[in-house]
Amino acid sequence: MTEFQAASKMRELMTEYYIEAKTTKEKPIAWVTSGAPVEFLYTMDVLPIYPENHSAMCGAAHKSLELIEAAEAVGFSPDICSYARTDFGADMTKGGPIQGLPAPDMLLCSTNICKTVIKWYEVVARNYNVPLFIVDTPFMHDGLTRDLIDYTTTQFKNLEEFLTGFTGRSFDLDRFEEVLKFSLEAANYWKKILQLGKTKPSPFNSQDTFIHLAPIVTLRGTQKCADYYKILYEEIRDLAAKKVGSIPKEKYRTLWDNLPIWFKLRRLAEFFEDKKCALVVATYTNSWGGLGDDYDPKNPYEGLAKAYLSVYINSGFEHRINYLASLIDEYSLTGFILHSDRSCKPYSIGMYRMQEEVTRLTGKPGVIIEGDMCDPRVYSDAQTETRLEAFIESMEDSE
């Protein structure tokens, strides 16, 4: 994985950001999930903190496992999200890198990322008896439809009220202006920072996108946040003009679909280097691009709408193909990974179709490795690594 300059920058911002959630007497604490609309949030001096934002980070440092045994021992199944369980487990046990989440004085939970999280936040809310605030964003079967736009416009209306009577102050709409002004800005340089991605060679890997994804999940709307984006798309525009590669004498160029296996970020980046292979555009981190060009600063309850409808996961099957095979010809790729993972069924159904059906119509070979964002037990080394040998075998044949 390249080691940015920005990377420095990140770390403090991260660490500043869980020193103040533990430690702050003045803000509420909201637990949120990843495709809440936490300008609300912002607006309204309550901070997010984000349980599968934390359940990655425990992927990463090798101490899911540990937490989600924690959690089975109690009774919940193997067979829910390894984001569910490591936060279960996290919550009873402190344990983490950071020893468990601050306790939350209200929940957010938004349903365009999957459903599992309604009955995750129930359990939550049970336990820590705090008011729970469901964002109801229907799934787009058919494309972005006005009536999916106006029913997802009333959930917000909904949310400001709630957050009014949570809170006891009145919703400041020149504040909620300046929070989605920074909003904005940081999700239009995170955007134009995986554009890059089309230089070749790539300047950047998914694995570092999926790292450097952090603060646009958990600050976005702050303005560290857009001055972060602005300085890492400065550094990261400075290689791509340079012809500076993420992947020497990068050979291959591919796409991954779904969240990455954060318990072999390391491994997975040294392989791909090794067989010169770059992975240089994600469907996971495209999803945080946040309110699109057609944003309008005077409707800006329709732009939200829009903008958290649109996510990726959200999507009906045929447009998740037809998506992929756009990025395939955007980025002039070699091929494509699809990650089948056992955690997030929403992300995975469909795969092998997929796989079809992507090949179909670009001619692209591509392949289906299958293992979990944070359960290193349902994940084989062997066997994932002599699936993708063969898929790059299979792309130098088809040059």
The other form holds:
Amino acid sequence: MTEFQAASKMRELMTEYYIEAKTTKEKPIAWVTSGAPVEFLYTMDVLPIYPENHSAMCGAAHKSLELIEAAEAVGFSPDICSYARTDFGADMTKGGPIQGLPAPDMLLCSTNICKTVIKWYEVVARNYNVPLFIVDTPFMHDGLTRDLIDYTTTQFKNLEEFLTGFTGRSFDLDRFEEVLKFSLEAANYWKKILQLGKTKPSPFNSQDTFIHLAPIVTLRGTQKCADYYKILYEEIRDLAAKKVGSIPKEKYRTLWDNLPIWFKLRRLAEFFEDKKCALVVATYTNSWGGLGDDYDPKNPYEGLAKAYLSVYINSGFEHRINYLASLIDEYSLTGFILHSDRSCKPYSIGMYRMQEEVTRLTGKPGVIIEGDMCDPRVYSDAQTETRLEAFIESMEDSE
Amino acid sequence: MSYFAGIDVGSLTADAVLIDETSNIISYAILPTGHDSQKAGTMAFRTALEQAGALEVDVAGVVSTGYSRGRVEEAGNSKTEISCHARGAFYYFPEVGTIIDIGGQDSKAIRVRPDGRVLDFAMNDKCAAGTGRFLEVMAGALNAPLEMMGKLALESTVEITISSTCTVFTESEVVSLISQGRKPPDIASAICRAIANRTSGLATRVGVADTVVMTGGVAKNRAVVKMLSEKLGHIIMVPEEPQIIGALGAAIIAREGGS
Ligand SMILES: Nc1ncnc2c1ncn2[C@@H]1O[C@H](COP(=O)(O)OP(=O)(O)OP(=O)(O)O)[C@@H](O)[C@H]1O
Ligand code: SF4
Ligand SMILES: [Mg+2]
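Starting from the form predicted on its own, produce the coordinates for the form predicted together with the partner chain.
Below is the entire complex, every chain and molecule, led by the chain shown above.
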């Protein structure tokens, strides 16, 4: 894995963020899903906290299993998303690297990532007896339609009213504009960073971007977040200009689809490096880069609605297939890896068909590996590595 | 005369094949992998050497494959089973298009190019149902020798279906079928069909070419081969000793210079 100079800055940011979350007296705390429109919260000085990000952190710290087991012990099914199980377990036991999250004063849940989050947040709402606001973003079967945009925009207005009632303060449009500006700035830098993966050799590995995703998930809408991605962008841009690759001898260039396997990040990074295979683009990290694409300063609500509707896993099958094929082309990839994540059904469904179609469109080999982002019990090193190695051999054979 | 060797340490058996400079098979060995996979690889290699009356110094190159490919000390290089089975099957059947390898823990379907190199492959999911280990457990439950499962199944007269795909559940299903007085050939047949059905899905995923070859230990089970062939609507070729094809492919890769 690449150790960027900016990494220490990121660790500082994240530490500060969690310290503030744990100690704040004045700011109300909202637990939110990763695809929620947090710009509204930052505008109202409500501090957003992300159980998903926290679960990922527990997974990367090899702490998720004990939390998952705690959740299952009280009756949560092993078929539920492991982010949710990790979160329930952390909340019950106050375990994990930061001993659980601070209690929420409200909840904001958006269904653009999946429908699991509705039930998950309902459980939390019951546990803490706090209000829950659900943004219902319909699935984009056939692209972005006027109905979808209007339906979502209306809910953003409702959210605004809800927050005004909840905080007892009025919604400050100037402040909203400023928050949006920071949010877009961060997203645009993030996007520029990810596009540097087109450089040969790639200056970063997707494994690196999984880690550097933390601020844009949690701090999107703040100045420090925008500033951070500017620094990171400049560092990576210079590496790209000097043709410094993230792995010493890049021979294969691949795409990673779906969530990372947090508890295997390091082992897989070493595995890929050894095989001269760089992961240069990931649909997961790309999801946070597109926020600026639809922004319209004259109509910020609609722009946000479009952005939050258009996230990758909220879009139809055809679109995903074409998107993957276009990434393979744009990033000059030699193959693609589909992680069938046992937890994340909306992300994993239809993968066999997807593999077939993408290969048909691009002529590039693909592989499906089975895993999970936080539950190590459903992952096998030997099985996965044999599949990945055979995939790399097939890229070699197709040279 | 120099030799080349391939060592395939799989989840159940450790196989070694010795070939000469023109790829003639000189000798081979099939041993159980057991708990010490490193030792099993070495033992298989030594046994093959002994049979050929050769010494380790006569061997110019060794390539390892199989689950424990990284733990074979004698090998200068390693390749996955996918590439090795492809190469080995190509040796016997140069017109091969699709290969189905069912071993102890994994089943794989491999699609190859006209030159025998891998085009695409599919493997079973995490669950070992439908693999050789599944057959062994069911042979145990039926109290029949593994080698006889195929023959037994072909004597079946009444068709029964096994519904579960899980090894553990199927074992108890078999036990209850026995207690219901069902005949062992009918049960064996249901077990073999369950494997054939699962595997046919893998094969259709990569595509069934004109020439289909089956390798790995389960190819010795004639009932599985027959049922799979019926299911795919296609003849399936089986090499003389299907269990050594991975090791043979590794030996050929060693002869070609290791990659
Ligand atoms: N004589 C036989 N008759 C029928 N089946 C057999 C016979 N010998 C072995 N088998 C089957 O072959 C299986 C072992 O196959 P093989 O040696 O190819 O596995 P492996 O390479 O060790 O496993 P893997 O490739 O999954 O790691 C056994 O589980 C058994 O079901
Ligand atoms: S199911 Fe998938 S999208 Fe939903 S919370 Fe879990 S990981 Fe995220
Ligand atoms: Mg094998």
